[in-house]
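This document opens with one chain alone, in structure tokens, the form predicted alone.
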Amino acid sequence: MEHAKPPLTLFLAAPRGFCAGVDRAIKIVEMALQKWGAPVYVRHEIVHNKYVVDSLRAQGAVFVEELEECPDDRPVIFSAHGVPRSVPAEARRRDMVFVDATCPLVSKVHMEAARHHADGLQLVMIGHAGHPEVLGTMGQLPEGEVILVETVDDVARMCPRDPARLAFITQTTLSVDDTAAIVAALQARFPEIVGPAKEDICYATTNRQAAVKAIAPRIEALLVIGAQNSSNSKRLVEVGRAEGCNYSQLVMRADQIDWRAIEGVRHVGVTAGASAPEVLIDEVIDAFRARYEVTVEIVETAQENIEFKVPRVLRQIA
């Protein structure tokens, strides 16, 4: 006689998973393959998710880290994270066909940086060193024109050219709470610093963090579905821990769940970073159903209906 499965409630955060920028970037690669056939080259992972990248690779996308790895006679796509200005400039010099899949919300930050630079201000960027979005944004301006800060302590160590002539921008995928502390430190030390008219952290990052905060008091464990190199996914884990959910873990797929670590737990939160597809969320839910008598409760804190258009060069096949 089969043993009865123990009961467990999954609190499914909403919104979760794909954002409009990620959805657009993936469509761009798929439509480029339709238009030009395989191979189509992609500079850097189009979004930070192995499942997505592997799926596109199977369709004929070739992922490279630098433009020099691409042949002149095949199309190249720039990832959703954005690229330094030198990259499209080099593509034009080589007379390459290229499509820019940079998220429009990242492009907005690029334009802010350019505008402040034109006004004679030195930029401070709040972000994570080495992240592709940060490299792309800092690469919009000449070297030395952007100071990167990651922490409040970095603000204390800053040596700007002119403390009265500063503006700040942020990476779009940061922790809302951590960023607020750094902004406060900047404003305290440099009262004349100019900020964005509207915060740079994107709606999807903000919404997903708010949903985790809503479920955290009701759960004993939180699983965030996303990649290890996904900034917004890692921030969701941090938000869960900051809200009192000590067992907050990032997993790429269901086979990475540590079942022994959550043995005896009866209330689990599930969310996904902005580059994780819904199929991976379903996979995790199915894995729980194989082991538990599962009740799924959706906790919705916002509705998202934003859609970004693909570049004009691809619209005729949309």
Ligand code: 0CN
Second form
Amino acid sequence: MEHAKPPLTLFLAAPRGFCAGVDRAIKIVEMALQKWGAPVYVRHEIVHNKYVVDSLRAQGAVFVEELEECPDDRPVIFSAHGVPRSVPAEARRRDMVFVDATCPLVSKVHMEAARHHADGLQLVMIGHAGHPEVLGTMGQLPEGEVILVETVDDVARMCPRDPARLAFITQTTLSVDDTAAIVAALQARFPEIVGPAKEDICYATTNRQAAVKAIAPRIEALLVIGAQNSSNSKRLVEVGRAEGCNYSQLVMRADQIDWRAIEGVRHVGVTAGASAPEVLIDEVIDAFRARYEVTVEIVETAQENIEFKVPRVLRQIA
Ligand code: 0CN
Ligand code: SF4
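Other form of same protein, the form predicted together with the ligand, not the form predicted alone:
Next comes the full complex, this chain leading.
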């Protein structure tokens, strides 16, 4: 006789998974393929998820890291994370057809940066060095105009041109709590610094972190579905740990779950980064059902109904 499966409760964070910016970026690639046929080039992973990228590649998208790798005569799409100004400038120079899939909430930060610069302020950006969004946002201004800080210690080490003429902006996918500490350090050292009411972290990042906080006290393990290069997904793992869930792991999909490590665990939290499709969450739930008598409890801390329109050039397509 087959052994009865052990009971296990899955606490599903809500909201989780796709945000409006990711949804729009993926639609842009799909609609561009419909409009222009394959191949359509995409500069950088459209969103940081291998499953999404592989599915689009199967439909005819070609992913490259730099514009130089694209031919002049095929359309190119810029990823959701944004691009430095030099990129569309070069595409225009080469007379290329391009569609910018930068999330409108990232573009908003680009505009803030440009506005502060026009007001004669030097910019401080809170973000992670090397991340494409940071490269894109810093690349809105001439070199040397943006000081990048990653930690409270970096704030102490800063040497601005004029401490009284500063503004700050942030990456959209940071830890809400870590960023609050860095903003406080900036304001303490530079009382005249100008900035947004809190920071530029987007609604999706904020909501997903709040949902993890709500489930953390009820679970012994947290699985975050997302990719290693996904900033917002990695922040969810950190939030889980900071809230006392020591076993918090990032998994790309079900085959990466370390079943031994969670043996004996009866309460597992599941969430997904803004770039992880719901099919991968379903796959993880199914993998649990194959091994446990699963009860699913959805823990909803916010409702999201934000949608972003695709650029006009693609809108006539059904
Ligand atoms: O995982 P993503 O593609 O990007 P990051 O979290 O690494 O920035 O999610 C979409 C977010 C954006 C822009
Ligand atoms: Fe836009 Fe936020 Fe989604 Fe990034 S995570 S694409 S900033 S909504």
